[in-house]
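Below, in C-alpha cells: the form predicted alone, a single chain.
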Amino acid sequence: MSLDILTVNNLDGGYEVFIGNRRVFVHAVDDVSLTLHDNEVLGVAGESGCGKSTLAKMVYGGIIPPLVVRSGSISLVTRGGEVLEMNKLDIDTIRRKIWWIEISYIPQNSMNVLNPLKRIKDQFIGVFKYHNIEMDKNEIIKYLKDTLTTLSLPPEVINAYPHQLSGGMRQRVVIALSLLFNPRIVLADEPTTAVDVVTQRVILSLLKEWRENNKSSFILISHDMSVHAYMDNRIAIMYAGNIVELGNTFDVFREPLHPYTKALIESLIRKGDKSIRKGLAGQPPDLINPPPGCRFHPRCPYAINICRAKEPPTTSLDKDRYVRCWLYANPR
C-alpha cells in the first residue's frame, strides 16, 4: 500500500482584490481534497484559469497577498517521518525547512526567473548559502556540474549569464535549481509550456528519468493532456476551482466519467482519425460570481435541474477513482 506523503483536505482560497473601490474575492480553489502517494506522479489538468497554479502555490506554502487560504489543511510527511501541518507554519519555517529540501517548485515561465545580472553558478551558490549548507566552493562547483549533466547541460554552463543560453537551456537550469537537493516532492507548473515540442520531449524525458532514479513524487500541472498521458500515474481534472474527477491516468483516458473530462479527452488528435474536432461551447465561469450548483452546468450537455441548484458531492466509484457529478450520485 502506497504511503500518502501529502494530503490536502477541503482546501479553499483565492485572491482578495479591489475592482475600483470594491473589494472582491476570486474563488480560485474551492473545497479541493487530494493525496499524493510516495514515488508517483499526480497530474492536475484543466484549461487556463481553472485554479491549477493557485493550488500549487497553496500546497507549496507560497501564500503571498493577494492570495489567501480561507480554510482547509495541507499535511506533509517529511523524509524523517515528521507530519507537518503546512498551513500552520510561518513562512520563514517553510522557507528554511521545506523549500528545496522537502518540496521544490518549478514555476510557470521558469526560464524567465533567473537573475540576468548573475552567472549561473552564483545563482546556485546563493541557494546553498540560503540554506546554510556548508560546502567548499570547489565541492559546490563539482556538485553543480554533476547536477547540470543530469539534465544534459554542458558543465561550462555554470559560467554563463542567462542571456547567453537558449530558452530550453535556461528552462533546464531552473529545473536543475529545483532538483538541487533531491527534494521528496516536486511541484512542476507547466514545466514545458514555453518551449518547442522537441525540447519539450527532452525535458519531460529527463524529468521522468530523474524522478525514477530518485524515487521522488511529482505534482505535474499542465493544460496539455498529452503531457499527462506520458508522465502521470494518476490525474486530477480541475474545472473552475473544483476537482471534478480523479483516478488512474490509464482509466481516466480510457473511460472518462465527468462531462468536462470527456470533452478534454475528445479534443485529442488520434492517429488515423480525420474527423473534425469540436471545441467546448461557452466560457469558463466568472470566479468572482460563479454560477449556482455545479460550476460546469452552463456548458454541460447532460445538465439536469439539480445541477443548476446544488453543488454535486464527490462520489467514490472505485479505489482512487472519484467524480464530482450528479450523474454518478443519488440526488435526494
Given for the second form:
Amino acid sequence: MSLDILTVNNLDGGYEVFIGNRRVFVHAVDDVSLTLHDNEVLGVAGESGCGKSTLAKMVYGGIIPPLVVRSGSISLVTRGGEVLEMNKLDIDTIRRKIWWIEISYIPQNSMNVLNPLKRIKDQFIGVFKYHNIEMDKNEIIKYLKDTLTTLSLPPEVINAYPHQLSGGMRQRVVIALSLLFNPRIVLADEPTTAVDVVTQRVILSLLKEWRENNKSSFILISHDMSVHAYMDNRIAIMYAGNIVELGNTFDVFREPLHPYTKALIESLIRKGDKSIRKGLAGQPPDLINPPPGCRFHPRCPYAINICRAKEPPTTSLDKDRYVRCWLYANPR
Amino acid sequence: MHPLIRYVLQRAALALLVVWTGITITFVLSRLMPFNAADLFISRLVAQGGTLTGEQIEAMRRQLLELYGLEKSIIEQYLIFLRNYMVTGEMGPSFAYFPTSVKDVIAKALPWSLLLLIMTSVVSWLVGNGIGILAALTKHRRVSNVLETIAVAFQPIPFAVLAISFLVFYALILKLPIPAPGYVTTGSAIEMLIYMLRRAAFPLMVLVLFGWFGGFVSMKAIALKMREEDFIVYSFLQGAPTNSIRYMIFRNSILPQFTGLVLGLSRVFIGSLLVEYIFNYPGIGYILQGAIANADYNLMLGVLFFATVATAVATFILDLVYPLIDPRIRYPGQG
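Structure of the form predicted together with the partner chain, given the form predicted alone:
Every component of the complex follows; first up is the chain already shown.
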C-alpha cells in the first residue's frame, strides 16, 4: 500500500486579466483532484494551453498575479510525517520550509532561468543562503563537483557564467539545482523541451536514475507522450482545464477510455503500423468562455445530449483509474 | 603579446584616433567661419569712429593676421596647430584676450564648470536611479505612478524654460533669497573652494531638481522589466527572501545605466552656457561662446580639444570597466 504524500482536492483557478477595460477570467484549472503516491512518477499530459503548467504552479504554491486560486485544498505530508495544508500557510513559511526542501520545481524554460551575472557555484551557494542552511563553502564546492559529475557535466562548469554554457548544460545545471536538497517531491514542468531527442533521453535517464535512488516522487508535465511512456508510473490526461482520465500508464496507453484519450493514443506512431494517423477535428475551447457541460463535447464523436448540458462526474472504475465522461457514468 | 594588453592598446589607439579626428574637424570648422579675428578687430575700431585710411587699414590687417599666425596657408596653419597640440603642448595666445595664452583663459574658467557639472551629473544620476529603482520595487504604486507622470511631463521641456520658470517662481512668487555670490579674489585654496561650492550650490540644486527625470524613467522601466525576467521569478520560486530578490533586480538593472553616467561626465568639459548665463556663474560655456563670437580660433580649439579628449577618455574607461562589472562582456582572450 503506497502512501499518498500529496493530495489535491477540487483545485480551481485561473488568470484574471483585463482585455481593454473588461475583466475576464481564464479558467485554466477547473476542479482538479489528484493524489501523488510515495515513490512514483505521475505524468500530466495534454496539449498546449490545457492548464498543465498552471496546475503545476498552483500545486507548487507559486501564485504570481494574474494567477488566482479560487478554491481547493492541497495537503502535503512532509518527510517528518507532518501533514500540512499548503493553502493555509503563509507565503513566508512556504518559502522557507517547503520550497526546495519538500517540493522543488524544474521550470519550463529551464535554459533561461539562471542569473546572467552570477557564476554557477554562486547560484548554488545562493540557494543554501535562501534557506539559512549553514554549510562550509569548500564542502559545497566539493559536493557540487560530485553532483555535476553525476549529471555528466565537467566540474569546471561551477566557475562558468550561464552564457558560457550550452542550452543542454544549463538545463542540467537547473536540474541539479532543483535536486539540491533531495526534495521528496519534484515538479518538473516540461524539463526537456527545447533540446533534441538525444539530449532529452540523457536528461530523462538521469532524472529517472536519481529518482529511483532517492525514492522521491515526480509530477512530470509534458505534452510529449513518448516522454510519459518512458517515465511515468501513472498518467493524468488533461483537456481544457479538466483531468479527463487518470490511470496506470500502461493501462491508459493500452486501453484508453475517454474519447479524448482515445484520439490522443490513436494519433501516436506505432511500430509496423503504416495506416494514416487520424487527427481530431476542431480546436481546444476558449478557456475564457468554455462550452457548457463537458468541455470536450464540441469535438467528441460520441457526444450525447447530456454532455451538452451537464458537466460529467468523475467515475472511478478501478483503484487508481478514473475517467470524467458521461459514457462511463451510469446513473443508477 | 598578451591579448589583454593588445586590447588596451587597441582601445587607446582608437581613443587617440577619435581625438585627432575631433580636433581636425574643429580646426576645419573654425577656419570655415565667414570672418576672422583681424577683420572683427578692425571693424570694431572703425565702428567706434576711428579715422583710418584704406592703406592704414590694410597694413593693420596684415599686421594683425601676422600676429595671430593667420597669414600662412591653411595647410601650414594646420601643421603648426597639430605640432603645438601633439608635441609641445602649446595652445597659443587667445585673440580676444591677446596676449593671454589660451591655457590661462581655460584654467581660470574650467574648474568652475567642472565643479558644478560633475556634481550635477553624479547627484542627478544617483537621485534619478535611486528613485527609479525604489519606484519599481515599491508596493505604493500610486506614488511611483505620480512620480513617473511628473518625470515624463517635465522631461521634454527645455532646461532654459524650466530654469527661468523656477527662478520666477522661487524669487518672485515665493520671495525666497537667492544666495548672493559676492566676490573673493584672494584667499587660500580651501577658502576658494568653499566660495566656489557656495556659489555652485544654487545652480546645482536647480539642475538636480530638473535633472533626475531621464535616469528615473529609464531605471524604472528597466527594473520593472527585470522583475518579470525568468531568472527573477525562478529565484522567487527557489525561496529567495524578498531582499535578495530586490538586490538581484537592482544589480542587474544598474549595469546599462553606467554608460549614461560616464558619458554625462564627459560632457562637463564643454560647460553649459545656458546654466552659466541664467545663474550668472563663471564657466567654460561663456568662454566658448565668446570665442565663437570673436572668431577666437585658438581659444575655440582649446576648449573643444578638452571636450573631445574627455569624451574619448570616457569611452576608453567604459570599454575597460564594463568587463569588470558585467561578466557577459569579456576582454578578448578571456575564457
